[in-house]
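In the form predicted on its own, a lone chain appears below as structure tokens.
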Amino acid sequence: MPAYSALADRIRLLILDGRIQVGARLPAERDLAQRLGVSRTTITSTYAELRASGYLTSQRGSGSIAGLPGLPGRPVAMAEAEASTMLDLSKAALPATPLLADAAVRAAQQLPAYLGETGFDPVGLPRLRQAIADRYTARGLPTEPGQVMVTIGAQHAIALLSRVLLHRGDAALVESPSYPHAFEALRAAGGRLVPVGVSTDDGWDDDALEQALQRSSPALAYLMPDFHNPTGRVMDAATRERLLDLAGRQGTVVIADETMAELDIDFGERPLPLAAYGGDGGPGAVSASTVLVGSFGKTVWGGVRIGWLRAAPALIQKLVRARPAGDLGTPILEQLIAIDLLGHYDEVLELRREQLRRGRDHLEAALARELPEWNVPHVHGGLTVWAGLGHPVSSQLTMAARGEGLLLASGPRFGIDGAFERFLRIPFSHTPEETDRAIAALARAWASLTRHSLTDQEYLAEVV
């Protein structure tokens, strides 16, 4: 295509992906031509395809403003028939347990016990606390009621640890690739990112860590030890007990979520959660410095908004009293649907394993036959591989898949400004006839691209 035809598309993913956001100024058009070595014309058709399509406006005194076809004076209609075919791999999740309806019907009729209070919940539920702390107590942690927080989700349990425990210009160790959202928590916070790397190969870099904790002294670090997303690893306990004692030395608080701990699919042998590491005691000493973070996102349904935190309770109350600036409390009938849900959480946990292994193995067998170039890694547990395509295309693969009807995260979308272009992550928790469906597309878009020379296309990758 077009040298500004490709530039629009790689402009139009990352406003797409959120790595512009809305709103954002784009670089003048002079700036931008001296910037990647283009001719001014190419960066002034690539702004008039922008916006041709609802990606840009130009306001006098203002530049050219990113947007979304389907805002506030842009057409809809295109942007809602696209939406309504496409199959989208971009989320990592599953349809709700099978459990869940009948768990609700039960909740619904506890409610009427609760009709006569506020409804106005910080903390949560006291049989809803008791209950988290005993999963935690089962998987060798013990816990009380008063380290956990109910929070309304694992991305709200982040964010109001981010804004408790962060200062403006403050140090956030995280893993790199990660959760983006956990990325967009914290900056928002004021914190500056640190970046440590966890491969599929490798997993943790633990020197690099060390080095890391030690030069930046972060105030918190945000990790995921247990079937890391997106790579799929799990921290050894070797690796946990350094982390922890590092993180100790320098006063910086951990938090990990654990919102794919329990999503384990080949029955391993799997470490303690990661607090159960802190202390002088080794394994079964519980550190006061580690916060771990819980959801039912993964395991029962994205619509139910239920999290926890597991903190020392002088940190709950510090998050209790900063709460309100942001909520006023968890919804009640969503707790009673968690405390039933929790009485059945092993038969809930046994159903989704055997969906994630046969989604792994589905898809790993797709893409052997589909795509064999690709390396892609055997995990076992969590939603996703990080898939390695050996050039430096993600982007240019998305978009190309976005015209075969496939909606997918780009690899740089779990890095920061721009990495892995390498990689592409792809979940197998859809059914095997979307996966086919999906990989079908995603075949087609990869031939689209392999049809010319990916050495020739690699340029267009540096300006993500």
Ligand SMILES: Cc1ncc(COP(=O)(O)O)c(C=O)c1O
Second form
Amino acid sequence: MPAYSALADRIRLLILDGRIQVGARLPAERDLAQRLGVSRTTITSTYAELRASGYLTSQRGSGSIAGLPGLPGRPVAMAEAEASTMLDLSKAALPATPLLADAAVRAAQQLPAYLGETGFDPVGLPRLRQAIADRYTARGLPTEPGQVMVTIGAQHAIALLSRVLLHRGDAALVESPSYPHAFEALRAAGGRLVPVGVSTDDGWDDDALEQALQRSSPALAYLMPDFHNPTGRVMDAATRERLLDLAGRQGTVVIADETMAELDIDFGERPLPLAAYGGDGGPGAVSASTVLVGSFGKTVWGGVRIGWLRAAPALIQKLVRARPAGDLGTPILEQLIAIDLLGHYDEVLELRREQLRRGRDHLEAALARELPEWNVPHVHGGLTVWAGLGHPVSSQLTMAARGEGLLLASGPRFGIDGAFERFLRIPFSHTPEETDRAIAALARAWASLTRHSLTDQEYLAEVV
Ligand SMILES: Cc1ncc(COP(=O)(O)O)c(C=O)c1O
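Now show me the form predicted together with the ligand; what you just gave was the form predicted on its own.
What follows is the entire complex, opening with the chain shown before.
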């Protein structure tokens, strides 16, 4: 496949993912050629291909404008119908726990006692804050209800923390790869992202972490020390210590996203939650400037929009004061469901463990059979594998897979500035049947690329 087609695929995917907005103006051909270090002819051919496929319109005086084929005038319903026939592996999420329906019934029975009130609250019902605090305590991190704030999912907590902790232009340290919607929340709050690498083989690079913290003195660091999304890595205790020690000296608030933390399949003994390490009050003290973010999204169901954060009460006060600008509070009914389910959370997690073990083993076997040349790391928890493709073709593969009825999130979705074309995140949260169908489609898409014999030189290493 010629370089211009590879670049066109990449831009198409940016438009489809919404990372280039419909209606946005693309750079002039000469500028883009210069920025990417490719010939002007390559860009001319790329734009011509995008125009021919309906992703670009050229308007005299306003340059090349991003669009979608058939838009405007394409009925939304048609796009939705099309999407519903696709197999969606772009998201890593499980169907609801089988324990949810009964918990919801029991919660609804308790609702009458609350119907005379507003039905939402900004910090969380005392009983729910207590249950969440107890869970931390059981995990080895003593916690009081006053250190817990209930939110509408983890993403809400991340966005709220970003708004309160960041000023425009502040550095925000992030892992790369990481969870893309956190990047968006940090950027929306004015954060300047400073990436540090996490790899499937080696995890966190302590020295790079230290340098990044010292050089950029970030206002906050957003990290995922437990079953990192997408690599599945777990940060060891020594790195946790060192990280919090350095962050404390730089005045950096560390946010640990624990959305995946309880999705343990067979890791063995895990380190304590991040806030149990280092700390501002000497050895053994619990860090006051480490915030933990948790959620029901991956353990119970994404449809129960309950998340929380664990932070110093003074920070919680600030967050509660800032909250009404975005939302007024968490719905009571969902909080009642959460209280009920936390009463048998170990059972919820045990069912997940079995489901994820089956999913992981099935996916590993399918990939070993169908795509043996890929590097598929063995993970011990979380929901995804971060597969190494051996060639920088993730966007092209994702485009080819769409043609096979399979939606994927390409590697660059999890990086900053176009990195990770050599990787693909694959969830193991689907049923064995869906996984088999998906991997068969993926293998067909891969074959359509390899037919053109992959060599690195043929592909643009770093674009847009
Ligand atoms: C790492 C990570 N953090 C946060 C979220 C958002 O979670 P929630 O559904 O609780 O908002 C997700 C969801 O995919 C996630 O993967």
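By rigid core we mean the largest C-alpha set that fits within 1.5 Å across both forms. Numbering follows the first chain given and starts at 1. What you see is a predicted model; the values in this text were computed from it and never measured.
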Core-superposed C-alpha of Gly415 shifting 2 Å or more between these two forms: no
Rigid-core frame, C-alpha of Leu397, shift of 2 angstroms or more between these two forms: no
